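The chain below stands alone and is given in structure tokens; this is the form predicted alone.
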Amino acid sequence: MKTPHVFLMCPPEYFDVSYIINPWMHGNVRKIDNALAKQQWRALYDILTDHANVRLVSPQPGSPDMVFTANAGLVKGRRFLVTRFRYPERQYEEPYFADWFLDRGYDVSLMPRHVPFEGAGDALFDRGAQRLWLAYGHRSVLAAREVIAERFGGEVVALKLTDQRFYHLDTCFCPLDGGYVLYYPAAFDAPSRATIERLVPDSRRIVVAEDDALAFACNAVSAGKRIVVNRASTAFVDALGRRGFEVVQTPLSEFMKAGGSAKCLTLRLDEP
């Protein structure tokens, strides 16, 4: 049975590691197996279409990371706030994503040019409270909090990332249905860890071990009770199983070379 969720994906027609803007890209420039990448992307697409609805945005030459649609911007209802990428290498994507949402009748607004903000890579809605978690420290900046609060309203909780390997919030933190949160504590500074512990009850916090975090287990697509990840340990699968979730694993090794996994490859469109 399908959930009511809707995700945006972009086929990996032009996907490659063409530059280095995160630690995962080191040593992987021009080393993508394009056929395998397309096979892995299609497997994720097929899994999601079994459980949700998927829309597609057309890939564009010169934008090899456009496949990571999580970074397109922030969606809430029929409003879309376009990303302002920190690195010039990805700024070419911005107008294509803006046009996709404009063509479908969304109220589209722009982040100020001097305020880097990388969309749903760094901004994730809580699934148990009226709250948006916002990360800063590597790509997005703290000043984005005021802009987002003004455009969307509601509580915006800022978390500081400190480990370069976890350069976006969605690489180390994942809200799940029922108010649960998957996270890797070492990716955050001490005040941010304290904030998470204060706002999320212990019974709803699922701490992810380093090995799972480095396999991007937190970079998960939540489709109801199904959690789709690249790879996870038995301990991870069991921990979610005890809380009523089913973990679906699908290899995404080619996208890991660019620093992305399942969540990075999707943007949820049905945020209320």
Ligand code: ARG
Contents of the next structure:
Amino acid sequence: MKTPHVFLMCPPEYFDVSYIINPWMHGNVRKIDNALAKQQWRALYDILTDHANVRLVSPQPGSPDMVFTANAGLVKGRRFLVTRFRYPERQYEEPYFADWFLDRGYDVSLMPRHVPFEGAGDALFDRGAQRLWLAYGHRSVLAAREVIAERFGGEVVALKLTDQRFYHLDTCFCPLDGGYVLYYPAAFDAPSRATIERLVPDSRRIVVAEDDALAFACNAVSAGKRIVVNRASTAFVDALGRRGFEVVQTPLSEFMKAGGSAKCLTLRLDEP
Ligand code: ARG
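Please move on to the form predicted together with this ligand, as the form predicted alone is already shown.
Complete assembly follows, chain above in first position.
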């Protein structure tokens, strides 16, 4: 059965690893199996279209990371705040994403030039409380909090990321329906871990082990009770099963080479 969720994806036409801007990309330049990448992307697309609606943005030559639509910006209702990429390699994507939302009548705004902020890669709405979790430390800066709070209102809780391998919030943290939070604590500094523990009750925190975190199990797309990930251990599947979630695994090895997986390949558009 379909949920009311809507996701934006970008076909992997020009997907490749052609520069290095995160540790996962090391040793993977020009190592993508394009046929396999297309097949893996298509499998994710098919799973999502079974449970939700998927919209597409046209891929652009010269922007190999544009498949990672999570980084397009931040959506709330009909408002869209365009990402300001930290690295020049991805800044070419910004106008294409901005145009997609402008063409569909969204109220589009920009981040100030000196404020890097990588959209839903680093900003995730809680699924229980009225709260936005924002990460800084690698790609986005803390100053983004002020801008987001001023544009969108509401509570914005900042978390500091400290492990290079988990360079976006969505690589190590995932809010789930019912106010659950799936996360890998070691990716955060101690005060941020304390903040999570203070704001999310113990019964709602699902701690992910290192091997699952390294397989990007936190990089999960949730469509209702279905949680789609690259790969996860039996312990992870059981932990989620006990809370009523069903884990769907679909291999995304080619995208892992660029430092991304299921959730990075999608941007949720139905954010109330
Ligand atoms: N190669 C891309 C980058 O480093 C991967 C982005 C993954 N996206 C994400 N939301 N975590 O920017």
